[in-house]
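One chain comes next, on its own, written out as structure tokens in the form predicted on its own.
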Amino acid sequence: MAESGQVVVVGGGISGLACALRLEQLSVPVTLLEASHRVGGLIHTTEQDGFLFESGPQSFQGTEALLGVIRAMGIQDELCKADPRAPRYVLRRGRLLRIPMSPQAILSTSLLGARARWKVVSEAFRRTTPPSEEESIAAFVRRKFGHEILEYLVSPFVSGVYAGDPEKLSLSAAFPTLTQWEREYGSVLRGAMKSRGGDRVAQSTPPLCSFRRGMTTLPQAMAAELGERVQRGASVEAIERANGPGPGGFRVRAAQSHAGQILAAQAVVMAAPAHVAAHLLAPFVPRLAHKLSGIAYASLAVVASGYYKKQASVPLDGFGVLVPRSEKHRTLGIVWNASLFPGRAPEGQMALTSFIGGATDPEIASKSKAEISAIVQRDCEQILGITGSPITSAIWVHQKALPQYNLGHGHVVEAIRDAEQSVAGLYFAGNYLEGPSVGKCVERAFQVAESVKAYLESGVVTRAD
């Protein structure tokens, strides 16, 4: 039995979520299928004997159009932000080592030589060309700032960003503004200055956020919001092109409690994982399936833990640590929850969340979660000097956690954007379009209704950028 609306969106993510809620805005009957019992996606807040522990993202950055959804939810005295102030470090030989946050902390700093250090701060005096052809990275790293930058800045922030290798990630594809910055001025510090007004760049940086109870307050949020129209446990098996006049038009079929149903459709919105969208999309655009099921994925295991504050040998007072592969530790990096938000630890203990694996450790999916607990705890002794077992402690094994941005994959971007324009009424968001962030899915996934709105109202495809 076919149940009539115009506008499906598969996936329960924060994009499908974004995007289901802002069609409901601009008043376009939509209905969103979630495989699973809950919404979200990685995003999660778990409990557990006083601690707050997420499994998936620790905060967001509060970008204008995400701070928007907290208002309209009404959840803004929910919303607390981490000290701006607070400082980041890096792990060399051992040592904790302050992030330089600016020009004169650059010129100061002993996490670097003085030659890295002077690669950067006159990197805005020399005028270089980008390559012709696409560039990775550590190749755009190396070419510009050195290795050292690479080695203690760049790959650990990749890192933690993509959980991705620096030597196969895109430059163009994960970070094309500095692309774009170097190709018009020569420079990227130049491109960065000139773009966002010099001495203001670092007051627009975004205010790194949560709430008191955890992420897990957004996406309920936007998902008690939307009320009825979100069917969780409902797995789509099959999206077909209807037969009759007029375009755009989809039969959704799935199943939700063992029992099938029918969803007719103007337009769908793919907001499942890359791999997900091509076993759908494969009997009627097998070319792009085909590209899509080609993103990697990597894994990354996210191990939270519980300890007195007495525990550790000296304050564990910032945002965290990130951890460089030549430290020979397979922690990647490690964030100190309770220093960056209220009511995240009882009071004298802490909570720390770990990360390990990613794309440039593989093998940690395979191992057991007590096999990956005891590294992580054996890291935490070395790195941070805690003694003595976790309270307690959770951990989530991600299979396919993040896209990886590798080379090549603008050809997947672009023939994601050719298929919105040749099949009319499909449409795409998720965080293997333009970034994993919490900011940019929400972002992306109001491009995307406000294209769907158009297209439904003129019946001429546009393209969601």
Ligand SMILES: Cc1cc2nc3c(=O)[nH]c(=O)nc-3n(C[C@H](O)[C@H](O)[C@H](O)COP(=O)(O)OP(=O)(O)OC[C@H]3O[C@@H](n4cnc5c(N)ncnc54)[C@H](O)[C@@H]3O)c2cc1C
Second form
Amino acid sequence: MAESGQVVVVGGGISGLACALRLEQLSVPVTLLEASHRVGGLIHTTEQDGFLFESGPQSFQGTEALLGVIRAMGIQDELCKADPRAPRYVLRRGRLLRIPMSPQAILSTSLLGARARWKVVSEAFRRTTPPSEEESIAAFVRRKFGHEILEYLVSPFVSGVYAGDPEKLSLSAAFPTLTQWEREYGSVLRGAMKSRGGDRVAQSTPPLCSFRRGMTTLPQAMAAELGERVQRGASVEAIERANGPGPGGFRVRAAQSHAGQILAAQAVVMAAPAHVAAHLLAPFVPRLAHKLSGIAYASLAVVASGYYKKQASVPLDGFGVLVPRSEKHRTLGIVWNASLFPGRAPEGQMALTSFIGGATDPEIASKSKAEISAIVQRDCEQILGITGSPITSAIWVHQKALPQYNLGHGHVVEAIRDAEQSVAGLYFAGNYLEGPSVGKCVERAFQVAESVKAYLESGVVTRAD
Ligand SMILES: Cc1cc2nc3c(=O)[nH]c(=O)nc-3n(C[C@H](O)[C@H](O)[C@H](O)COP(=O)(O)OP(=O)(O)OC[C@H]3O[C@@H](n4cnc5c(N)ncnc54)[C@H](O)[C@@H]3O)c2cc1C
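Form predicted on its own done, so how does the form predicted in complex with this ligand look?
The complete assembly is shown below, putting the previous chain first.
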């Protein structure tokens, strides 16, 4: 049996690691159980033929919380920041057009027609109120800005963040600040300006970051800091309440190298994907488990390829390109890794990462890797004018890549908050709660750690919000 008073964190992705690390900093005894033999979950860097490829996140926004973790781990010298002026492109009628990043750029962009441009800049002067019913992102954008903005700016962006379907994603769950700004100011542009200070929006956004040796640097450093408190290859198979309903802690059963172990814990933090949490919690919170299992996940294939620079007919000098559905390609977007961060490709060569599938094209996940690679290669040819085959490539098909904050998601999050209040010592961290980005996962994990600490000290349940 483990020492009493300890906390078990289930899952060693960025959420679980951040939570365990914060608990450790708060002097709370913690054990993190990770099913796989490596930590990081969706964060995973590989080196292949001199290229550095990422199968999950390519970068992260350097929020204060994340930069704090990086400093605490002593890996700030490994950090690379992308040039904030690096252009991002959207494909329209086969041409790469820059995404406008300021009100002035919106007025002059050739990405949008005159009517759409006017709709955007005049939004600040049109006061509206949110409808009483929950609204999809698509419905919101059509109502406020019109179809062209949805098609050429918002839908591609939503594919980039959620691999999601804007017709199904809930505005209030996926982008709560937009709902709040419309409610408070009648206009999202006015809300953005008030909260960030005029047209300095682009400058005030945290920088895009990665590490010299790739994203894996972060989870590996966190796991190294936690040392023996991280158990790899420890798949949690069951969680029981030690004394039935009411306070008294948990027994956590994990399988490890053909053996089993049971840990006693006063608090458990579920930091595994929602469907895993649903399975583990079904015996004692069946209604919540049912809701958790109802969270849809989009599948997504990631194809990383190395080319000679001379194989591209356009200079790939920015972040990458987003591809609207109406352009009739299956690729959702391509990141030009080597132009963002150093050390991604050997001299004279470049690394590209294509994303394909998502909630609007689920069929991709049932195709073979060879078929997916062929589609991506053809799209790269047509979109970027790439000629010839890649020097090297790698492909990952994530069957459950990203949770979808679809209409009704707010009710699931509310049910999770209720469970945190009614089941003493049970907490949730993960990318299905307050945003899927690495930064949001870390922020949520930190809040949970603080709540766990408060709970252990007082015996009173506190919510992680
Ligand atoms: C292709 C892709 C690209 C992305 N790009 C970006 C990006 O550019 N920027 C950004 O900020 N975000 C990006 N994201 C989102 C971000 O990477 C994820 O939301 C985040 O990493 C999720 O972390 P997590 O710890 O919540 O979950 P996971 O990373 O899914 O970790 C969960 C962990 O739980 C473990 N586990 C599961 N079952 C058990 C069990 N029974 N017992 C013990 N452990 C278990 C798993 O093995 C896993 O390690 C991207 C995501 C994907 C898929």
